[in-house]
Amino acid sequence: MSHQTLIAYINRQIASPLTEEECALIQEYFVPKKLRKHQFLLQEGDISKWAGFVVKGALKMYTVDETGRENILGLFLENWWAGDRESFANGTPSPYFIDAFEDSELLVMTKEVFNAHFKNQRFVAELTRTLTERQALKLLKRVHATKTLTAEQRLIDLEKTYPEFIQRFPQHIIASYLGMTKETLSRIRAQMIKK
């Protein structure tokens, strides 16, 4: 059952485990959602109404520049959240399109739902805590290695912090990313392979 992976994973992140009260909750109030491969969670200009943990599946984040190419953002798998945490709290459209790459499923909670039985739960401050401390260090990070290092040290830093995201995703994508084209990651793949 997709809820108990959920719970599992709150299980995880948060000091003491999940009361039977909160699973209930957990049980009760995050609805299954499914997607067709490249259907929307997320529409640019559209108010987040979902806060989702993905399943199963693989979706992607990004942004269209006026050429209508697409700059990824963010890529999620299962175990990860998907969304745009500020328009889902501050009611704001969203500059992003968040799609399903792969098939997807995803256990969806509504602000309304979050504010009338989350909201003041002990363990949504104690793992927003933690979540908001580490989507911080890993944007930090991020930002720190597309001013930093080269373009091959970006490579060889995702293949070793999240290799599911090579295994998962097509060049493009990663290249994207990466903040490269497809043309530089193949040349540099190429060059990786000769050393």
Second form
There are 2 protein chains.
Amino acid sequence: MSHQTLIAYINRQIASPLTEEECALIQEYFVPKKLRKHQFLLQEGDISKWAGFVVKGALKMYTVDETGRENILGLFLENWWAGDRESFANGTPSPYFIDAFEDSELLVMTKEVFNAHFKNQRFVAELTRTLTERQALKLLKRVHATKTLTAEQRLIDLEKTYPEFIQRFPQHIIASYLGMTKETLSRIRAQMIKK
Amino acid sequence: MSHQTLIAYINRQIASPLTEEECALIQEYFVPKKLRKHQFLLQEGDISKWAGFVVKGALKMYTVDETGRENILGLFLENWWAGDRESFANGTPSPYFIDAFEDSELLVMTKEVFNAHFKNQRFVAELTRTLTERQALKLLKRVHATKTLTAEQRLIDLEKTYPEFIQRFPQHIIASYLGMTKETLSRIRAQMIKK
DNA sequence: AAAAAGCGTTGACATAGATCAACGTTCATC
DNA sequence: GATGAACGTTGATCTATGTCAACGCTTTTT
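Next up, the form predicted together with a further copy of the same chain, please; the one we just looked at was the form predicted alone.
Okay, now the whole complex, with that chain kicking things off.
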């Protein structure tokens, strides 16, 4: 059943819908993986084993600095791909952690499965192209935003772009994602309510 | 002759080298375009007409805020693609300016040419995939850097990653690219020399 | 039921970096 | 050869945001 979610998602991203065989391939080789809260999908230094689609739940991607502080680089909810694309594609050790922030259900495939069954599928080429392009655009905007916007403007921007983040993740996570401290975020919110 | 530069570049990016016909296609449809210093390749609000490869020269991509300040988002030198991929691909108005910082020579193609002759070439698919992926990785690192590193660390990082930027562009451009003011950059350099 | 952990808030204080302004060089243009 | 940009430097001051610390409220764990 959860495969239907993935199939529907892919169909939304590509020009001509998946054929029967392609659907069958997905159903056969994408396997469910459950992660309980706090379990890791990927740890710093590891080579990403999985390419994963989030069916249910929430995950965060982050680094940890010398003092143990988490720096959130990405948040993933339902209908997102979670993983370090670079590490998965190139087999290089990842600099990131990814863990489940809520109990989550993914559909995952390993690199071997990818190479054996998906690598040369036309829909995979189209899908990855679309996704990478979109990711690049978002990141360029984010670079621009972090450079030019104040903390308050960045929050407002996030409220518009990903309101679901604000509902699903606690403030200190959002703060880190936005590149500010939880105290600053708290103060900004207090101030915005006044207005 | 300048087409040879482009062909050599593409060959470096793809797995199996360009065929004769593919080379011929490039020679026929990529046309030289010269830009004198300060001329625009793209202006805010325009739809990007060109996909361009820099054969010689230097360009900058930036936004301009209400007070007229430039915010540099990207710098392009020889053997780079210059352009707003999103605007070119989707036909949406660009939020960016791109202009020549030195007299420059590009090889460009229009969207029509792209659609008519390149869109379905295998090497184009491979090339754009490689480039977009690489761009996404760089941007993710840049997001992380702007969030976690001090002004000094960002400069050191740039000196390692793109030493040629520092040689070719004046400090106030570098400063803006790094997300700091020219004064801060100047002070940091003075301080670093002392050490 | 108690203890502990996670989360958000508030206050006092510290600081990196921005802003504004003045000045000296170098370089291009008439 | 003079004039004015463009560029970099330095100083004085300002400000947004970070840091540290304490407190209260939930929620989870034992």
